[in-house]
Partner chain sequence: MISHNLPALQIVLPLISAPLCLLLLRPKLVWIFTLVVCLATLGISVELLSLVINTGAISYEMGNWAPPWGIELRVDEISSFVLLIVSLIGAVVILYARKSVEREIPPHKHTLFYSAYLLCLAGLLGIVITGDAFNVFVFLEISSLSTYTLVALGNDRRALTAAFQYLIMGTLGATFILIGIGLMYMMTGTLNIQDLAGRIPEVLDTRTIRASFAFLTVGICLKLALFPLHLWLPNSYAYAPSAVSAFLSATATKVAIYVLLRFVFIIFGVTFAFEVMPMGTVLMLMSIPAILIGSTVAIFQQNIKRMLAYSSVAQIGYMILGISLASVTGLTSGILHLFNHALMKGGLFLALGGIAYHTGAARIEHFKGLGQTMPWTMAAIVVGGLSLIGVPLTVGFVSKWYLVLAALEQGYWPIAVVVLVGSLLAVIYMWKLVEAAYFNKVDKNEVVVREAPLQMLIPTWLLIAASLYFGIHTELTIDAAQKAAELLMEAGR
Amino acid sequence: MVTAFSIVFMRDLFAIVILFGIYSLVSASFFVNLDAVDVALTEAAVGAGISTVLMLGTLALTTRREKKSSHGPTLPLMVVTVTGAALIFATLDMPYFSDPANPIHQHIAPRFIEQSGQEIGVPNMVTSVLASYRGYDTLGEVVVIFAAGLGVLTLLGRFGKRPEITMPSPSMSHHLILRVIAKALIPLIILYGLYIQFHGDYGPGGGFQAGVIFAAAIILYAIIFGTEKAQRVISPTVIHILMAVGVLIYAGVGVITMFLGGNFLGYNVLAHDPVHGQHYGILLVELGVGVTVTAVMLSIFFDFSDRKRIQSIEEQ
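Could you put down the structure of only this chain, in the form predicted in complex with the partner chain?
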């Protein structure tokens, strides 16, 4: 909370971004405290990781200092006070924190807790709810990610055949120690990503977190050895195709279940035994999620890091 307050008063944008990263990490540990391990893992990977990296990328392309604003803080302060007062007012009739008698623990959720074991057969309830009971929401979420990738690509990147870029990309490959450590670290990160991807049924994790971790491994490679080398491993065209493929895997599972006589995303029909069907369905959609998230994160990262070079073509 102190971090949030200091952000209001600081002017050095670099410090603000780093503070924001810390704030996210603190929130993540707070989520663990509240038993929300999946949320914590995602917040740590996304909020503290990806968001911070992107903000630093933006700083590199823009400027570090904030200038003094000319208009006074009176009106915003009033709006904020009124909104805050409305919320405090709202809390007065709220059910108390962590009381098991709260309405949300009485209705709907008990079925997830008591029956998801038999109906879906996956110990991690968050995964069952995410990928099956509310699978349609999660499809929407993957599409949101896809939309963001598309948007950043439209604004900063270049789709389709790109002309040869002559400008070299910056790299840190002259640092021997960094190079050695990175080579040792990257396979481990990918291995960990695979673990998170396929172990999501049992422990915290799943496609989103795994996707971010995969992307992080490649981004690390790109930072140390230069984006050109990284793009030789996985080219922008491949990334753009994978972005689309992930969404198609997810939605495709839904279409197949429709052909097999179920409703959209009704995994029961995928195998003779409904529980097996659920298993296959969840495995496949998590794969789709992982593919899209990895591809979009990479696409966004390359769009930012290549911006200077792409701009040089656009100007010609």
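What does the same protein look like in the form predicted alone, given that the last one was the form predicted in complex with the partner chain?
Here we give the lone chain, stripped of any partners or molecules.
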């Protein structure tokens, strides 16, 4: 609550972004305390990690200080008060926290707990729910991430005619300590991302978390050694293609299951027995998630970086 109130009253946008990262990290600790480790890992990687970097990239295109509003606070305060009151009133009809009589504990949760081991054969029940039982929903989430990436590309003028970028990007390669630490950390980050990607069946992880970790490794390389060198490793054109490839991999698995006589995203038909089919299907769709998330995060970061240099060229 202290962090949230500080964010509301501060005007230094840089400090606000850092506080948002702290708020996200504290929220991740709440999820760990509730044994929701998968959610905690996502919150830490996305909220405290990559989102902070992207918000700092946004500040590079704007200003550090919040401009004084030309409107009074009365109307926004009324809207927030009414909305907050409605939300609080709605909570009165909710079941008590951890109440065993909660409807979700009577129908859905027992079904997953009792049957997922036999039907899916994946030790991590969260992965069973997200990638199999709720495969449609997760496909929708991947499409939303892809659409968000396209939206950022459009807003930053990525699809329009832009001047050639001749100005070198800023880097920190002249700092020996940062250069050595980055070279030591980046391979470990990528290795950890691979572990999160392919161990999500057995522990916390999966494509969403792994995609952000992969992107963080490339972004760290770009910050230390410069955007041009990072784009030689993986070019923006390849990144834009991979944004769509991940979605196509996910949806393509569903199309293949239909051709094999099953339902859309019904993985049972992918192997000689349903459990192995579920394993193959979950592995493929998680790969699609990881590819799209990685590409979208990198695309947004590179677009922010390029846009800053374009602004400097236009001002000159």
